[in-house]
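This document opens with one chain alone, in structure tokens, the form predicted on its own.
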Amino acid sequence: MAVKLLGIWQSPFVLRVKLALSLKGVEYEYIEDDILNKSSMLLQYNPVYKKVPVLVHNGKPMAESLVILEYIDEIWKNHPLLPEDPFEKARSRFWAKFVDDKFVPMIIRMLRITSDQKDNAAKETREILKTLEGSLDPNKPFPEDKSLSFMDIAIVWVGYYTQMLEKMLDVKLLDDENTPLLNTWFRVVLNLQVIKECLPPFDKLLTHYTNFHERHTTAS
């Protein structure tokens, strides 16, 4: 097949690429890798970072989820993901980078915290979520399957994985008083059919990261 995607099922970055390919109607071969025992294919196609996702198109590999999204958008012109307006395009890239710069380190931290660190970490996460809410236009309709954009794909996983952290750590992160618009946006978008078809099973995700959290806190 002309398009291959190397990934691991629990990765939010692999989820981004799956969503983009699905929205574009691109057929591809999905190859599950092992984060603890990386395949020779992964090391061949991404020798620099040695991580997923990696998209291989006509034998040519590319890495990093946001880079891959832009490549997909340029190659397959149907269902444009990035807006044509230069300002809106830059704005989409800004918020996508914000998510990666702020949420990824925070989620890694929360997966490793002990009980006495939980409240402070939760407070910081709620502050980041409040900032993220500023990316949404209260006068703009919520996206539908056919109108999902680059920024939607870059952000939507945050809601799903935050719900998982809430349940795993017994904390409140998505607070309707703190971020009412963002919470509603997550509820609407996560319920879209194209999103639901690509999301990893919630219980499996919860079990996976709970085991990770328990191993880390026990070891420490």
The other form holds:
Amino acid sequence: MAVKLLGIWQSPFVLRVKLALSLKGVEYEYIEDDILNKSSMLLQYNPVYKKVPVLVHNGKPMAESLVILEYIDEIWKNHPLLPEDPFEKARSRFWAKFVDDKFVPMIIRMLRITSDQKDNAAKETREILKTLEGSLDPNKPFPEDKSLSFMDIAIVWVGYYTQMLEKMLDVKLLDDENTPLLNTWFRVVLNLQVIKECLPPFDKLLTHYTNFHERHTTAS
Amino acid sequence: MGTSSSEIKLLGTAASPFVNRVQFVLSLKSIEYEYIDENLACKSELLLKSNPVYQKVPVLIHENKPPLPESLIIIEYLDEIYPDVHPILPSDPLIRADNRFWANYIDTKVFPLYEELRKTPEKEGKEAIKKQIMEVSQLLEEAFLKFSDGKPYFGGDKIGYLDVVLGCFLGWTKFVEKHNEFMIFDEVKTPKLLEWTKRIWSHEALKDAIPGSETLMNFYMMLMKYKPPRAA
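Next up, the form predicted together with its partner chain, please; the one we just looked at was the form predicted on its own.
Everything in the complex follows now, all chains and molecules, and the chain you saw is the first one.
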């Protein structure tokens, strides 16, 4: 097939690419990468980082989820993801990058957090989420399937993975007093058809990361 | 055909390679702008209000639009509002994606490794980081060969995106080399990049924006004071 996506089921970065391809109705072959054995296809296609997602289009590979999203938007012109206005485009890119810069290291930290440190980490996470809420325009209607944008698909996974962390660590992250608009936004967007179809199963995700957490916090 | 200086303001500091990067692009596109110097040890109200999320420079203020931070985002924005003079990004989507990938790589590796080198007190640790830095420049040499395809710049005949994204670090690269007594770009391992650095240093549009060693030393001293090395 002309389009192949190399990924792992639990990766939110792979999810971003799946959503973009899905919204534009692009047919693709999905290849689940075996990260324990780092398949030779991955080493060939992403020798710099050896990470997924990797999109291969007509034999040409590319990596980095946000870079891939921009490429997809430039090749397939239907259902444009980025706004046309240069400033709004820049704004979308800024918030997508913010999530990667701030939220990703926080999740990585949470997945290894010990019980004595988790309340502090939870507090910092709530602050990051509060900042993220600032990206939303309270006067704008919530997105629907047909209006999902670059920024929406770059951010939506944060709500899902945060819910997973709340259950896993028994902490409050999506506090309705702290981030009422963001919480509602997540509830609405995570319930959209095209999003639901691409999300990894919640229980499977919770089990996977609970095991990960146990492995990394038990004394060896 | 310049733009009036009130249209574009740039908040910056001379020693910041990320600010220099934006200055390169403004210069290449012949865009006039008002430069507002920031003292990072004592950030102004304007900076704190303009970039509440990161409180960092550069920040671009265009007309009466909200301020825009993050150098790579600013560069893409400038390329979109002034597309006709010296386009920075290539037009082919695949080459654009490749450019963006390497820009991301450069930003996760180059300056963070220089900072890591500065913060590491012990000799062994420093040697390990120097080794990493040289591995990065090796990869960048390969990338240069691919992108330049025999021409003088990453962008081909003219300065392009990666020339600007990597070129802004040349002042610091020289400083780090001298301070740590090793070569980051050299004739043996990275001959093409070494030639490229000389082209960038002498380019009309760029040379005024590359900070001198005194500016860098002052900034280095400030970093040593406010973000001291780890205890040995």
